[in-house]
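First, one chain by itself: the form predicted alone, in structure tokens.
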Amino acid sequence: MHVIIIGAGEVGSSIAASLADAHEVVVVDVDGERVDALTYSLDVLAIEGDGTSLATLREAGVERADMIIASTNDDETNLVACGTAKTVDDPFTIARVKNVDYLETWQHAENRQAFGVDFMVCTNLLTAEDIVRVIGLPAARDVDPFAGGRVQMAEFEVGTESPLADQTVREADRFDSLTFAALIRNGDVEIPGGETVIRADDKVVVIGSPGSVQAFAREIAPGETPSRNEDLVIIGGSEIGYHTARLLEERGLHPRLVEQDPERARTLAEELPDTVVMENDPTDAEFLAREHVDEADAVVAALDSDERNLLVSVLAKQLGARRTVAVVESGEYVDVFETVGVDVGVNPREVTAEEITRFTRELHTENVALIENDRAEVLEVEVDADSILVGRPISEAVADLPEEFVVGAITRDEEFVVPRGDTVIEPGDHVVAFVGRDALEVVSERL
């Protein structure tokens, strides 16, 4: 495809890196330094200019563009860019927005055609959804549903105190409907065998039924089983904090939320009937101790700056909170947060870039999850009679595919099928598989 990406910040650059190998990518940005940096780092055409300008879009080749991705940090710029592109031709347009009001307007428009946008991604809502999924599984760093929720992929970090540390995969594999798809060790992706030893600090990617993934979560982090009685504390009534509380309420939970601004706190209290909203300085250690944050099962830091989120996360950990999840606006700080003890850092820009990249891949598959900044993918494919997987045992079929391919789960007629070496895949089955980045092109052609 000929793809035009408007905005060369963290989101746009990440999307460009993901698409550059397989597509003709043009990136437009008003910042000359960003344009130069992208020109030298990626195999893309980078143009300095205003993405809302018809002249700039024509220079980028809008007349023959298959897709326009507007990913700047400004909602209105992204909407105008998509609308301008639609006046020239009919490329598929994707807009990134932060304001949920724009998303709701687009969703309620007839055929979702508002603003000249074909697909809209809301950063604040996506980030909140990501936080809620991670909270739902102890020790999980990433969680994605597949096959209408009948299959779940989760990435866990093995702590030094975890019972799984120093066990072999064969010893750890005690779950009927769970597949150990991959280990990530020191940034490298490894497909484990039965005798592979799981080490502390490894990240383990598993695929299975939701029940088996929950059971594995309890095994990897004993004593952290989530329940409806969880004490969940959200620090900061930002849009991300608000939507996190709202989504938790929808799950039957009753979080507490701390917001310093009196007017904002009053508004949140009115809009969140099942959330206890407390008006106070969230960085006040005495207040946090008085409100028993030390007893919290999870503390979510969703303030307006990375520095404050880091501070309250460290305070919560020092007080004794079981788990901390922090919003980290600057992608380069995520590792810093996790190094100093924050359990999970969620970067809204990374979440957004992954969602847009995922959507471009879903044009060819049912569903996709990106692992470790696109080092690998978990994808769902409905196989037909021509697939290399169909009509023979899995052990025989995977021998004709790269080593970085693992069948994690199968659904047939909306029922979960445990994949074993002698399982025969049938036409119409939904296959959820782990695929390393280097194997992706070959696998996509043969499935």
The other form holds:
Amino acid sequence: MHVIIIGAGEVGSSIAASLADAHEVVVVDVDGERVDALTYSLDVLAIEGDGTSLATLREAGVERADMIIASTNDDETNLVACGTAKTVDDPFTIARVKNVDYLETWQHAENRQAFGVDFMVCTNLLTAEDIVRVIGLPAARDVDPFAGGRVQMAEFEVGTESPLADQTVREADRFDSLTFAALIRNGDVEIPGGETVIRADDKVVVIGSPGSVQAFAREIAPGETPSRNEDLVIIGGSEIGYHTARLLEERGLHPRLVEQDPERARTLAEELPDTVVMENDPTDAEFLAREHVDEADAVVAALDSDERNLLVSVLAKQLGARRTVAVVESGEYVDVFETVGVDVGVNPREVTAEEITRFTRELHTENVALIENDRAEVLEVEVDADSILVGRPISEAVADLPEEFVVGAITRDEEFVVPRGDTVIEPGDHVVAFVGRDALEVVSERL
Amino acid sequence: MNLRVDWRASTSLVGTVVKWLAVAMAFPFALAVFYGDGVTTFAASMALAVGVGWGLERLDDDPDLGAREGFLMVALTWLAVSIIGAAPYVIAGEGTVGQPVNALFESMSGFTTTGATVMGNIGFEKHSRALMMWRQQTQWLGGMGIVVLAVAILPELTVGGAQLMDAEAPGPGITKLTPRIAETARALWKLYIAITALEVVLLFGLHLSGVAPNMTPYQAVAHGLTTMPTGGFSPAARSIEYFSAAVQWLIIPFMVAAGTNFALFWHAFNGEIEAFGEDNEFRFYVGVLAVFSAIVAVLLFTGEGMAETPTIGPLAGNLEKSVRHAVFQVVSLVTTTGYASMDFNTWGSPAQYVLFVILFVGGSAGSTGGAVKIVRWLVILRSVKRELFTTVHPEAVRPVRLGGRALDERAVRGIYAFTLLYLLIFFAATMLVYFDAARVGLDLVALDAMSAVAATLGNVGPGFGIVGPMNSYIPFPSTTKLFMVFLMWIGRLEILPVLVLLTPAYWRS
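Could you switch over to the form predicted together with its partner chain, since the one displayed so far is the form predicted alone?
Every component of the complex follows; first up is the chain already shown.
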């Protein structure tokens, strides 16, 4: 592939590094020094120039490019660069943005074609999702979002202590929008029926709305999964802090958020109905003690400066918080943070670069998660009228498919639909399904 | 003194509305012709309305309404309409209501949908059917709002119409249902007419099916005209007690509808039936009705302190009757309709005090109900809850939420201020009424005086004791009656639009 990466910052360089081995990579940046540095450190072609200018893109070989990745620090530059590239040819365009509004516009547009962008990655949202995955479901072995975050797949290990052990699936199935997709027992994938007994040491794969997955996690591992309001404290009402709170709310949790600026605090309080927003200096140890941050299960430091995040995290840890997660803007500090006792340092640029790299590798599948080293997959498919699933109750459609196939969730017009035996799937629905390895070939043909 | 308010513009538009009142009088006039009774009364009244209206209109050929003129126009419209609306009673000159002060009281009570009466003999023996219909019709006109009606039909009010409706509409703020305010006004009136018509048809249907012997076509129309505006004037002397249980059951849902925000019906007609379930105020409203009805029903069923009631027999131990009268009375007073399914003066004091408390509840914002309004209580409850929370967590930032939307702190303050002002006026007015009654040697019980004020200020109608549902406001001296006219007036316009006219700052700079 001929790939053009616009922006040689942390994100761009990191993507370039991971693609350089297998592909022909051109990196464009306005900063001559960075271009020079990259020329010597990676086996890529680095060009100095403005990625939004047609001349520069031509120089980078846009006519024969397969993919354009716009990853500068500036949202508008990235969008314009993608748009400009589309005027020449039809390369696959990926844009990195920080502003979630752009992402929403893009997701809303017909065929996701807004701004000439084929795939959009939102740094702030990705980082928040990453944080939530880390703190929200500690008991889960694997969590993957589908259908724009409206559906989650999670794999849990059933401990001997778990109240779920020795229950039948029917007994365990107390959640409205949750499907038990599979049990993995001794490495074998098993599609559970209502009478299947769940045993300790089984792994359970569930698919459902984030809220119900969260509720299920609480059920399966009551001690580990946060549930009380006092459990989660987010410090700093930055965009990342805001989205973290919002995603936690979606999972049915009630986090607390500390923001120093009165106006921003008020705005956040209005936007986040289930979050207790507090207006105070987050480095005020007395305040943190009074709000019992010491008893928190997790403290997220999402302030705008790395130094303050470090200070807050160390402070929280010292007070006795169980886990601390800090946003670290400068990638090289992540290790420092983790060395001084912060449990997890999350670097938004790294998260973004990983997502883009992952995506470029899996480009042609809609969205896939692998279960247990390839023993099964969770697929997301947008079904059309020709699909075997469309136009009749699921129970009928499934009868024509191999056994190792379970419809886990459906989203219709961006709304979650609970799949039951009598649910009729319509063209355009997104179906998230669990498919065993043996059934994979047949299934992907007929869907 | 240099006035900054263009009172001529306001008064001129009031004249236009008054002139149109003659058209509204065409209905009782037609009835007068039909029944051959009261023709001259209405001919003269219509002439008066046209004459006065035309005269006032001359004050300004091209009225230009600003925000301040809007307040003045709305306040004066209600006063002027009530004065002209009193003309038929005075011209007919029959009974107590023929005296000018009483006529004004009855007319203001009608237009403000209060339903407090000074008519001595309610019925057709003394008053013509046409005059009685006018009495009912004033409530219907006042319910959805004279000014809303004016905005709907008068092109000169398209600019500034939103402000006018805001000054008049019950509850904080108005909901614009359509981009054009005149269309919103028309939509509201269409709904209002449609639901009224449905009630008339159903009431008469009960009559035809034989379960409502007294519900003649005249009565069906009369009660349609007085349920939907949460008015409560019934042409029957014993109010709804005169009619069968089936009628009472049927009227309950219509009273509930009348106390509901009309915007919800509009959404429902546009296919969004879930608007009801999602609306915080509506859910709270239904909850309040259910809880108070249950309390009263238990009190009635157990016969707590209940006197014997010769007209309908004892309620204690009779489940259907206890529930029916409890629900009817609670709904009637919460929505400020003021109908009575029986004389609740005969109820025990616990039940009476519950009824007294609910005189302050009121209907929903954007409904035809009066008093403080459900939505204000809901906001107050939520902000009290917020205070309790922030006492423990002083740093917490907590907006007061309604339906997922965070309320502006100014709106919350406005609601506190209104409710406090409402209660202050209530206490001050109770004292005044008490003293004025004592001056003429009228012996008032405290609950009577308080309920009379709460019932007029909140546009409810009946109170307790001498102003009970089967009694009237006749015994009060004229000064008190005029004061109550003032209370009904400010109560209907939610106090501030009228009080602001009494401040010097309004008239100057």
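Definition used throughout: the rigid core is the maximal C-alpha set that superposes within 1.5 Å between two forms. Numbering follows the first chain given and starts at 1. These figures come from a predicted structure and were not determined experimentally.
Chemist: Determine whether the C-alpha of Ala353 shifts by 2 Å or more between these two forms once the rigid core is superposed.
Modeler: No; that C-alpha moves by less than 2 Å between these two forms.
Chemist: Quick check on Asn111: with the core superposed, does its CA move 2 angstroms or more between these two forms?
Modeler: Shift at Asn111: below 2 Å after core fit.
Chemist: Does superposing the core leave Lys203 with a CA shift of 2 Å or more between these two forms?
Modeler: Yes, the C-alpha position differs by at least 2 Å between these two forms.
Chemist: In Å, how large is the C-alpha displacement of Glu382 between these two forms after the rigid core is aligned?
Modeler: For Glu382, the alpha-carbon shift amounts to 17.0 Å.
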